[in-house]
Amino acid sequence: MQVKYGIIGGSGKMGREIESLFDEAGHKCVFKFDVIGEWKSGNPQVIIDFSLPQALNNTILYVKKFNIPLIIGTTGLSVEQIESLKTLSRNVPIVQSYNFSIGMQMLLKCTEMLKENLPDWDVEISETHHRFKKDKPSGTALMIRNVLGKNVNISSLRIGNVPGDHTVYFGSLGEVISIKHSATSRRTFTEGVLKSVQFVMGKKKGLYSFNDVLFQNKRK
């Protein structure tokens, strides 16, 4: 089934990547909003936002206007902005995540398992992204720290054109375990966004994570 979608931040790197993959899959972009302005050729069935936190108010206005689901991967959102998404989700379905990679979800599961079995080990997180990424530490690194349930140190690098590297280290006095995830292309995130669109189109309301997209049916 063809999905008519809209993009907030369509002229950005992720916006262009999303449009490319979605076109391959037979879906149609009918709405865009970014620093260039607004473009519309029809009413979207879902809004996808990979822009900046400053655009969130506009995103919410458009979601309310069209009364449609939202997929949002914007990083650097404040506590107040997350609360506004929770409020919006009482009326429409939302998938919110700082990382739409399947491999990262596996890293999170491995991290949770190690946390439970190595409670006394030292833990640190490192992350590297391209020079243009504005938030530091990354939203994904904060997701990892949230799984650990404590305020562990995060080391951040902004260099070159790295799409995203994240490593979790567990160490005792005699050994170290490290788990690393490397995104070699933004396409991996875009494929996750496509899965999220397919997931959210069948929902009426609620705030979901990418973990829900991948594993909700398996938990039932």
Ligand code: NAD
Second form
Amino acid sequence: MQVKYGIIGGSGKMGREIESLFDEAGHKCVFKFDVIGEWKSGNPQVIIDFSLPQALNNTILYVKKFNIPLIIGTTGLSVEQIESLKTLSRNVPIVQSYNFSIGMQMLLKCTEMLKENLPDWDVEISETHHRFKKDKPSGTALMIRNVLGKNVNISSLRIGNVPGDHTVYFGSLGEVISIKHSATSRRTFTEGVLKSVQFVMGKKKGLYSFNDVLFQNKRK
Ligand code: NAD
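Shown: the form predicted alone; wanted: the form predicted in complex with the ligand:
Next comes the full complex, this chain leading.
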């Protein structure tokens, strides 16, 4: 089934990648909003936001106006902004994640397992991203820290054109385990966004994670 969708941040790096994959999959972009303004050729059935936190107020207004689901991957959101998404999700379904790659979900599961088995080991996170990334540390590094459940150190590098590397280190006095995830292309995130659109279209309301998108049906 063709989905008519809207993008907030449509002319950005992720916005352009999303449009390219969704075109291939037969879906149609009918609405865009970014710093250069609004473009509309029809009513969207879902809104996808990959922009900056400053755009969130407008995103919320559009989701309310069209009364449709939201997929949001924008990073650097404040605690208040996450709260406003929770409030919005009382009326519409939302998938919010700082990382839409399957591999990162696996890294989070491995991190959880190592945390449970190695409670006394030192833990650190490092992340590397392209020079244009605005937020530091990355949203994904914060997700990993959230799984660890403690305020571990995060080291950040901003260099070249790296789409996103994250490593979690567990160390004792005699050994170190490191688990690393590298996004080698933005396409991995856009494939996750496509899965999330298919997931969210069947929901009435609620705040979902990308983990829910991948595993909720398997858990039932
Ligand atoms: P980008 O800078 O290339 O694009 C940002 C877009 O947002 C542009 O189109 C810009 O016009 C728009 N924008 C900026 N301020 C705006 C405003 N006030 N109102 C409306 N639009 C505004 O960035 P990008 O690399 O495409 O990344 C976009 C976001 O997605 C970032 O927050 C990034 O960290 C995040 N991201 C998330 C994932 C994920 O899996 N969740 C993956 C990659 C990137």
